[in-house]
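A single chain comes next, written as structure tokens; it is the form predicted alone.
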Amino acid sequence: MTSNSRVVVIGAGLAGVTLARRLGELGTPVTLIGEEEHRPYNRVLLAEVLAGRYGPEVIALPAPAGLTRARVTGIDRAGRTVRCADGPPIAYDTLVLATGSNAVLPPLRGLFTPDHELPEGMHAFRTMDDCLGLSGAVRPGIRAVVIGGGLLGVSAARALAVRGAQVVLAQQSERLMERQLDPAASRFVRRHLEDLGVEVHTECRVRDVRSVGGAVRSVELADGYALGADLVVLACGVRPRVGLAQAAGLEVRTGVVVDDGLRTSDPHIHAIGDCAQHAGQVYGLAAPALEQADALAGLLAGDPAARYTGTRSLTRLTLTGPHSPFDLAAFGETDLRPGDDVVQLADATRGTYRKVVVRDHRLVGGVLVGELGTVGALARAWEGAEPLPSDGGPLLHLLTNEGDSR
């Protein structure tokens, strides 16, 4: 790429901002387009803003000099321009889609008012505006229902409970955070939430939302049981934002399909972050977004070895509360296959749980809850994929070593 090539990045989230900053450090100017009014921010920390632990300014990302506030309405691949709702088209030589994802709105009766708006008190939890709207509405004693018991729902329920709300968490599957945690670890998370006063319902399906005068009043479950609610938080997952890519005729499956160079089906357009699908995988996590941004920065700066081959990502969540923090980490494969070995250590008194799965003498996954002094060493052993000694001694040492949190 020549020094005067025009690089345009659509999306000012973690992936887009990181890419723009890396390219700027390498001497390649970038036009970064973001549609949110707020400074770019780390979406991972929104729950801490909701909990009152951080102000919005604390989670702000360094904004590159070339940030343009605009809503992109289309891509002209033939003319290599980006159309915006206001202002002239923006020309590019290389375009990067870092459009992120949208909150999933479940198909519930009563979810929208006759004007096709969410009723008062009903909130998605994906953007800074969502977070600030919730923060302005929550107060001690208010009745809040969180729909969805994944990573986002657990974080939102904890944050609202810390703010003094009476929280009910409704999860359709049989346990919390079922995508990341095994049943034992999930029980520890549930106990932590219940210790904060959260009422947890699993294996229940929300059917209906009841509103009065345009304001939410209750959530009805499939069995007819109604939960009184002044606030309802929709934490039902996210969906990649692929509308621009689809309209431009790019290959899209779940996300925008990219190769190891993070190129789409148009060689002049790349995609990174939550909207990208690489080798069949849409990650939706911070670590892969950062790795993709780093790889693409190298590629666009002319590094012939730069490429992205996938991320072995680790999920980390810290739940702060009025007592001690509650930490958990999960990585790799935690469901057992025939022939796998598993090592588990649990201490109900201390609220700690550790489980690792070994396959063919290699560490393939693990779940850690509570004191996470071992997470750094275990993650390195997993990422390195080196064979473990057959006597199991070093693995047990990794599980019980409290001193290494790097």
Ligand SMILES: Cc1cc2nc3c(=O)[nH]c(=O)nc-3n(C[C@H](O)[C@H](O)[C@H](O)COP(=O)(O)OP(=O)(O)OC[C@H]3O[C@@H](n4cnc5c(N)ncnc54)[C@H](O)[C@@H]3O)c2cc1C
The other form holds:
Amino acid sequence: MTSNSRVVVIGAGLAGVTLARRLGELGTPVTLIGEEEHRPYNRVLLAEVLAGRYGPEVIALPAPAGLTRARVTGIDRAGRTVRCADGPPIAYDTLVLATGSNAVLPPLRGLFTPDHELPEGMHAFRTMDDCLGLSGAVRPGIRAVVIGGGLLGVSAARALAVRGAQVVLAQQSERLMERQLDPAASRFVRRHLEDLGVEVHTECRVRDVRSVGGAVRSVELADGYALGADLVVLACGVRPRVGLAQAAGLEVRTGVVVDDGLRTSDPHIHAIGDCAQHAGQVYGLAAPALEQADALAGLLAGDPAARYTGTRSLTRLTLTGPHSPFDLAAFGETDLRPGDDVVQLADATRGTYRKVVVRDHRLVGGVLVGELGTVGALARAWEGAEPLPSDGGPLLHLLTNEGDSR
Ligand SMILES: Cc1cc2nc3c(=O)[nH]c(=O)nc-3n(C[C@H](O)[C@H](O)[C@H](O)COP(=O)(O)OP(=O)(O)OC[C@H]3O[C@@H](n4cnc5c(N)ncnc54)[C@H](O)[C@@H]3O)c2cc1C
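Return the form predicted together with the ligand of this protein as a structure block, the form predicted alone having already been given.
Next comes the full complex, and the chain you just saw is listed first.
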């Protein structure tokens, strides 16, 4: 290792903790700075905590050595130090930004109280504190409105319904999880939520929030209809946390721009995870955050072959309910282009749906709902991007061979 004697990582989420652990294993000590009060945890599993399936301690990440609890407020690139809200500046030779994302707060009238706070009962769904706040407020029969029908909104609605809330999910676009799922798979997700008692409204835009005495009472839709609400969850997407990078004059587009060495426009500063933008992509998913952490650990430990070239990331979601768990996986492109071949198997009774899309003899995408036995084989065929034999037989085999769920 050359100039990496003092490695400082900002952000103790999935990416930062994984990097610190890997570097620790490779003999490089790291100062990991995280602002959250809780022991680092796996954010992907927050919905399971909200649903009451796991206690917060179950989703804790293996504790890294050298964790400093502080909020970093600035980077002095010339002096190579970071400033914290409390305490003296921390010097670095190599700095890593792993600051994650913030929840997007939608532009709704009445979203903030006159004191610029969210009204009581209104919660984002990003952090352990958000999760514990929601968990403490939910009780059987309470009226909850979830705004947003992506992965986060669907997970939150399911968790609240499992806890006995009367849940309405308001989704602005025409179907649930439209970024990952095709219309047929979306319908399966909708049916699963409805079976849990969730009322799903699509093409439904929330306009106003009404509060009384600082506590939320209803949300009003664009057509004037009001939904009574004791609890509102904002699940309107996330935005990379780039404030520190921007203030330090690093190149930032949607995320902090990095090259294949996960290096920002300052060679002493790297970025990984949700806050990073590589080859135009900001992923916002766990698998790329972990792959970037692994690649950067190799690079900083002096592995000449280590670099990051992008992640073909698969979205997986398990919605456990009181009766039946519901699994889905989606990857690549699931909307068809002219000339694409598609193999599709649906069984409405069993609630399963499987589809793969082939373009120029290569697997380019797929959705599996309710039956994930073939996901490992499909993901490998997709990641390998090898041409498939042209008779179509192996494709059907890939879709139906249930012996491999890795
Ligand atoms: C409810 C929920 C469900 C999800 N489900 C899935 C899923 O099913 N599949 C999937 O792939 N992804 C899922 N995700 C997304 C996944 O959690 C993220 O992609 C992943 O956590 C990114 O890791 P990260 O380390 O980049 O960021 P984060 O996990 O957000 O960690 C960043 C950390 O940096 C800290 N930080 C930021 N700025 C500072 C500062 N200035 N000083 C100190 N600390 C700072 C933050 O407080 C935070 O702890 C989900 C996310 C949520 C919220």
